Amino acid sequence: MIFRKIKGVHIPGRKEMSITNEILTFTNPEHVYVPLVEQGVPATCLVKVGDKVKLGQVIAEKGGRFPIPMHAPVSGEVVSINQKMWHASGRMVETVVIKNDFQETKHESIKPNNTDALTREQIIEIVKNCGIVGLGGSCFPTYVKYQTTLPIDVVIINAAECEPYITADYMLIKTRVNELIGGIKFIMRATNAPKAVIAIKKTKEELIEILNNHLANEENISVFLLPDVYPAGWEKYIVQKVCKKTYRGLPSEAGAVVNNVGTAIAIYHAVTNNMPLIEKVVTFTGDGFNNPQNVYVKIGTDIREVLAKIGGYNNEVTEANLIAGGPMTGKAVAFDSLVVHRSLGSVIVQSRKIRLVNPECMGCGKCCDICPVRLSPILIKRTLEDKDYELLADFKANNCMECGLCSYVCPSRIELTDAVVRAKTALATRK
């Protein structure tokens, strides 16, 4: 059944300036600064100050309600446990600091396997042994969806990459189609799905022809053509269309798992070599770079080394914004001391731009129009600022996605976003 069919909006997606240039490949930092937070969730460390690791060996795990482990990036020591850095989620949080060896030590770990062999459950405890998320924003643990007992009809591959700037995923598909090709017949097996859809807007011509190129003998895996709105890239959207229903909690509910392009690649490293998520591409861009690109990085990496490596700051943008992730769901950054994490996919300094803001909301009711989730924005943030927690509720801030569409289509300017984020905070935390 579909609830209500999400329409979305047109945005101009400003990627041209990152796909110029070849993914740079930098992975030799000094120092890595491993994360001990995940989804808010903290994480366990287990080495200590002066032990010397190896690339891949588990360093942390991630507890809560679905455990994962952290591995070191790099070979080397140990040389704190504590020292902060600034974290997508725009606070900072303690991390793991491995000074590099740059010897590449791999972990015993680290090896081939038969994957003909593979049994579904096999594959599943790989891809959680090795520590694999959401790379699409989400950082939720891959193996979780595939544990379904629910019958699962489609594997969907999320390639819409819909949030304006961000293009890590198109230059992954143009220069590793078929490792994303491998790992999602991975995912076949690990959900027992009998086909695949590489979902897709229709505008990406180039990508689309290399898809369809290296899917000519795939029976059972073809393109799925999206329009080209915000969000496509929305899990519900996206379900939406390939399965023509909708559901409550999980995709499984349709018959249908999701990923995105980078995790299903990570997936066929994880299960060809047991290789570990240590490593990712993240787009650095806006007009605040010289040279806008994406660049292949490891986990842990500050990106002050990175900046250095692609020229730096264009210094006639004297006003800019530092964000982390999407210019729509990210989150803006004070200072630029902020290390990748698994689940950051971009970067990007743009010029900071004036809003003049009218507090007076219009009465237009285009926040409640666009809203993917029926949501009435406005009357949230009012809500909020009345402290009517009983209400608050009713409205069902919860539900919000944070995709950023009510402040973007606001004539009035007013930051209902943030409005309503704060609003599942209060809701959170009177529970």
Second form
Amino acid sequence: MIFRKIKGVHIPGRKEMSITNEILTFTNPEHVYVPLVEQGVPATCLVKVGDKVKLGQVIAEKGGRFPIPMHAPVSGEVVSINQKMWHASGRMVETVVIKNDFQETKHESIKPNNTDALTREQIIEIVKNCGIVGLGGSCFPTYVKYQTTLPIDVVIINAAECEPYITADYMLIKTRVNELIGGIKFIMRATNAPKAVIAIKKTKEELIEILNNHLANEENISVFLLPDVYPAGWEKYIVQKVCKKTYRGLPSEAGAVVNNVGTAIAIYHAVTNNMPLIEKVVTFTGDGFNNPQNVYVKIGTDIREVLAKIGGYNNEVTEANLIAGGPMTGKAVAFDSLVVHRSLGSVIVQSRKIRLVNPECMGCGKCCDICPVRLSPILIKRTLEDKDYELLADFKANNCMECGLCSYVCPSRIELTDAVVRAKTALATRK
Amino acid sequence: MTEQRRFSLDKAPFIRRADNLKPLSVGSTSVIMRDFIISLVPLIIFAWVKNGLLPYLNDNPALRPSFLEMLYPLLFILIGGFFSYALEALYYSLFYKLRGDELLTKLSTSYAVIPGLLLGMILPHNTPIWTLFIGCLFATVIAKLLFGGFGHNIFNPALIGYLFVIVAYLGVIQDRGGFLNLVEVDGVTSATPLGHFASNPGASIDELIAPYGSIWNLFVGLNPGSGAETSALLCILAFAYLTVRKVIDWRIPVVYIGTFFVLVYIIGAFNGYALDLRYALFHLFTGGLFFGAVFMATEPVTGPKTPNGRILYAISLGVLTVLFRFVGAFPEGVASAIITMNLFAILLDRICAKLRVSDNRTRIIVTYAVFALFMVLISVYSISKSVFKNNDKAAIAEIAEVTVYDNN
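Moving on from the form predicted alone, please list the structure of the form predicted together with the partner chain.
Following is the full complex, with the preceding chain placed first.
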């Protein structure tokens, strides 16, 4: 494919909302609800109602092409295995409900490793067994990225956090930089990569200073500055910036492995202590909360329990959207019985913005101009309305990565992203 | 556990540029249209000063228009805007039964004044009001509303109105003084620069410029011509404003005028002006080229939406303008070129949207090459025609000389 430079657009971040408050740790909810689905693939439940489970015990196994286990975030008793809860995908999913006994009894597998003696294969195995998935939002099993046979030149840690509002990675770097660097070293060993870079937006000066201080003695790890644009955190964008190469399928084609900050920290705990991925930082932000902040929670926490800890909803906001994920790519969820799953980065409650009178498309072409994958959203929307699927396939609607920029820039507030996603689904189901 | 709270379901993304309602934001369609109208204001004032105020202030009382005649060029444009607004209101209240607030909302998202306003600016200011009305009827009702209103029209409404009026009522306009204002009627300038050119295609550049003083005058716009479109300078200023405010795509005017300039320079070179840019500049600053390129060719509804499509569109416009100007029957070429290319906008979009995402290098190169070949062929044709004219002239002159000699 011809090398084509991806453009980005500056979007006001409004990160200050959740950055000023400290991270709150809330790791003892009364119940946890572990969703039995990930990336749309159902998981097989391995426990039954009444079972006593220990923290870190495998309770479910996701099948499909890239199987990965799921672990009990707390110790306690399984009280239900099919209670439906709202999930970040915008649908209700079945969950395993565990009643917390507040004992934090750890499973036998959780014990320190002799990290120096581990081989590449052993590290990859640990990463798989600990259920480490991409915490940037994709939930893609991380071990798959390391199993490549292609040579990896560089490990890229994605610290761009280009979505507005979210500050989870920001707070992680600020408070856990040593664990991050430890995790990066394990990733380098797992991929045989000679060097690593931490790609971060150049506007996050505070973090760059922290990183530079801690990386002073690390020869192979450096900081890479990204422009303050959206979608700077898109894998393809970062690889293009760092490696000056592009690829079609996985970044390994360009000799890179890209991991999120949260993933690197999870890997550090997995490799040193066999600690599975059962906790993560979630940003609670938006004008609908009284005290927007980052919260360190167990996977499977019902967000209503967190809500009580962070001061509840702002009562002045009557009509609001509950968004699971970032404001650009997240999904609106109808009810707040939402559970935290492994790659939920943020929960946003913001007052509903809607314009009743919208002009017709005037054809300004801003959507075509801005699209990072060079689609022509307005043409795709019209073609979809005409049900001309041959042409849709030629327009490559299936290349859409749902970044939301076309809808963001549209002066007539047309739901372009939605239309392109529908076109993508229509093409996929027709094949 | 507390009760569930219900939330609204909307589509991602949850932040939109269009939601930013600050006056300086560039996000929403209404702001874009507001900026568009703002950019027209200096040109409207210029049209009035040139055709109304300056003749009124001249020293010769015999050539001085009456007070109402002085205001006429300004009123003419405003009335054009009023006509198209009123016609659209009438249309929606008659056929869609919209009343009151509903009607006002519809009109506010349909930007009803713009076609008439533009039509008033590109018609000669001597056009009678009833002709303007018929032009507005064509522009608004036939070219815009019958296609489905704002966003659905295929042809630029103002240009359809313009072409209709020029084709059907040019005689009427000529009778009332044509393109000239009262001062110009009496002066050495007897025609618009392009009219002058059309009647003497073989004339030397000095002869072409002589009636208008200098290239600078043509650039500023102090030459006879349609209402507001003579000033290239003001069009460039409007272009800068519209580009900064992200209303128009800067690539269209730049590529359009660039292509046109290159072709006219080649024609000039073949006619013996290889080192004299005045020939190319004469064509650049006359007629409605700058106005058309900045305000008409960039009209987003009727043009292509894809960025590469826009480049091809602009190149085609340049090539066709040259073709129509040097080979066609009318001295202008901009309006016909834009209307012709409006027809191709959908085709260009379709091809270009595929090319943008295509991985097939050969296909991309072949498509662009075919397009380039097509454009080169048309250009070669128009260049050969315009050079022939000159040689023809020279041949005629030679024959004439021989005859004169013989007679002696």
